[in-house]
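One chain comes next, on its own, written as structure tokens: the form predicted alone.
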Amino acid sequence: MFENGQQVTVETADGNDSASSFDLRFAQVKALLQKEFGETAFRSWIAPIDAVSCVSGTLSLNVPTRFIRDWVKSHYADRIRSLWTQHFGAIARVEIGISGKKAAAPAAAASGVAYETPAIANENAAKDASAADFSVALDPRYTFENFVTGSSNEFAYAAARKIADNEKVSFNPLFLQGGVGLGKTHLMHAIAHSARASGRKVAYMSAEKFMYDFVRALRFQDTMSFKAKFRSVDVLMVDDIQFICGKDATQEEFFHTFNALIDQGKQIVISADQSPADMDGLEERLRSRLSMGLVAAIHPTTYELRLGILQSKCAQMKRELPQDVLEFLAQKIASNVRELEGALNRLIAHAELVNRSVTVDTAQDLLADLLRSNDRRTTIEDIQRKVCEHYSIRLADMHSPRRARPVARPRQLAMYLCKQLTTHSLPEIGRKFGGRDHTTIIHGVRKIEELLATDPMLRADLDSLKKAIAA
């Protein structure tokens, strides 16, 4: 078999040779790969790896670019290496070659954006500073009509409007703090959804796009652009800020595209799932710029939203839901305003399926599974604090750099237990430990793996911590 010009051979298991059999075994490779770090990660670097052979010991692999080679081989070509060995023999070594291919840039993977190679890059780089706009797409559901305001999210809706309004606001930036599912993100598109309409220049984008653009920037030796493309907007809008931190180039090159467009007078809107002053990995100069303008909390829903949302659901789509049911998904689902009207969707398209009206029985059955996670739901910060108070340290521990065996060793348990007892995937653990990269949570994983094995204390510990987290 000849793939991208090269012979494709594989020496399986059995002994037989099967391109077919080979490429399954890979693509099996790499869905553990996306399960393990996560869809994003997995569309910027992993999809675009291509099996050419193992052969002698040695699994070669292709990717389209010398940028996405480095990156697969710092961050995956061990886990690549283990994975193989694990599920069909042991391997020496993995070799990555460049295809020379075609393929998205890892900042277009992740945003859906279209590739521009250096050559396009440059001559639209002028068009792009005077472009109507160069943000991600805005989600249409997301406007200050469709948002339903509380005790808990008044105050950040007010300065949210102020913005979108355009009117004269004395705090630059405005800085949405608050959980996952509670508002922040659909507060940000209803800024930009309002910004847009007024005429002003918008953009809006993760943390982690931002990142990939600089990164691309530099790949291609075209800082210059991407400073312009971004000191010219009117608005710039970034979400889970927390995600750059503890990198330092990408920190510095935010630092300074804030401080030009603040010396503009141009608006900056920020969100993240702590505050400023609580981010570990973060400049302090950073930190101070983020913290110059306002911090809008926006904290847990309380059971009147909770209804509120859900009448205002029911009415956006047109149908209706007993009031003792509505009353029942208030009461019962307190995590976040996503599970909330997940909950609620999957209620009336059981109703609409089966031509039959809705009761509280009936929610109680078809929701079970998300009652039962909502009665009980172990989270990182839960892991945390238990870890700490078994070992006597302090919570600081688990998101400070110190290597101490008193402090590490207990933070890498605290690792193990977050990827045993809870649904986030690795990048999303790391960034609760400080802002670690996936790779320092794996090697803290494997590390208690290995001691687990040895160490029957250590076990105790294990023991006794699983039972307080499941108290």
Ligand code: ADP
Given for the second form:
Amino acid sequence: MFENGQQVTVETADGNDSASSFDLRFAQVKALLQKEFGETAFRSWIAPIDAVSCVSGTLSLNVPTRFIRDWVKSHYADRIRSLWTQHFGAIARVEIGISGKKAAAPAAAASGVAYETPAIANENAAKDASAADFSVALDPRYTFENFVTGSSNEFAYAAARKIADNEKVSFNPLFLQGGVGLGKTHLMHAIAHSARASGRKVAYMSAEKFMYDFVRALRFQDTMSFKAKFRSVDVLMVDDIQFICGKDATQEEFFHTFNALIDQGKQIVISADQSPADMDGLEERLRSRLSMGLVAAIHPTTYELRLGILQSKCAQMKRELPQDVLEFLAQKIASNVRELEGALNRLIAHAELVNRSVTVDTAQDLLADLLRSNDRRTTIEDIQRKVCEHYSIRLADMHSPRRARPVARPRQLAMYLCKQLTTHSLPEIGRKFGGRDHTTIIHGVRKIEELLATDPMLRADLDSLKKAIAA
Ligand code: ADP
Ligand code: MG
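Now that you have shown the form predicted alone, what about the form predicted together with the ligand?
And the full complex, kicking off with our chain again.
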């Protein structure tokens, strides 16, 4: 520890360790964090951390500003504690102080005495209100090259590429919509990587962090610098915007930030698990603002895409699994790509551990839990197929515009079942019924609800269909 050119002696866990060995240990922890969280997070948050001491189960650290302290505390402190415990012996607590001050005396830290003055902390917080600091780490693996495309995501991919490649704003905002684990964050990071590479200033953050920063700014009466830091960016990306649904003050602020940036010709990219039209708890004017640009949906994966992703991940990791095992995974784990990756990683880890190639049988054992939860999920296609079988009509009738009662009614019943038994949004359901509008789906669902109240035959049909679908 060198401060003002003076060496500060530190006490360490066992009392004998030299200061440099203590520093070395913390450097090791930092290196592990760097590996785990990536270069950008490392530079913004982890590199600035200084180790102060480790006394009676408390590891004391210092960072330059209050802002960094809060962030490190909420995002990395737990991980630091467990890494330290794992490698150098158990500690109970990680205390983070703000430098410029003497290192926190453990006693003071333990008794909860604050060791920074608000005035200094505020000044520091204002200083780090630069674009680099409020953007969150990007995952280096989330690139366009590593993104496998297929019919379900190629439109979103093309739109993302266009934003990344074009200096000129083409559609604003780009709104990426898709269910959990289907690649929204991956595509956003890919845009950010490549826009940054071409010299544009990119701020990427979750809606949660947007709100966190905004609330902080309010608390410290510092909304000016909150607004100012956005002005310096070329591309603003906010991930998982559904997070601010129902949070009115944050929506209000986001609306103003959004408008200001659009007026200045800055590119905005948003992601959410639903389209603006379907999101609950969204203020109307924000909804219409968000719908102004291009809404690009990422649909559930197809079998071919899943197989492609598995092959690409194996190639990336330089690992091989038998083709029939990959096909088995692609067939069985259809929920989302994150689970698919999880399953693949589990099999690869197992193969390495036992030093034997994995078979479909072992895969079945190792993935029993995932397979079960995937089995339970009902798809729109399942429902359509079962309804068609039940009424002896053709699958094509689910998609066709024909309105004759013998096909229209079963189609409406299928819509009703999709609404009830799947988590798909109305527009998603509409698309699977020959590209019908979501209002048509609402109409169909209501119609069936009405009829069910008065038509016991229909009620019986519904019950036996539900049984067939669950089987
Ligand atoms: P979301 O943000 O939509 O919940 P993510 O972007 O976090 O989903 O994706 C979950 C995981 O699946 C990530 O590891 C991502 O790299 C991977 N993934 C999703 N779609 C693809 C794809 N088309 N090609 C390659 N990897 C993908
Ligand atoms: Mg995400």
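Numbering follows the first chain given and starts at 1. Take the two forms, superpose them, and find the largest set of C-alpha atoms that agree within 1.5 Å; that set is the rigid core. Remember, predicted model here, so these are calculated numbers, not experimental data.
Positional change of residue 226 between the two forms stays under 2 Å at the C-alpha, relative to the superposed core.
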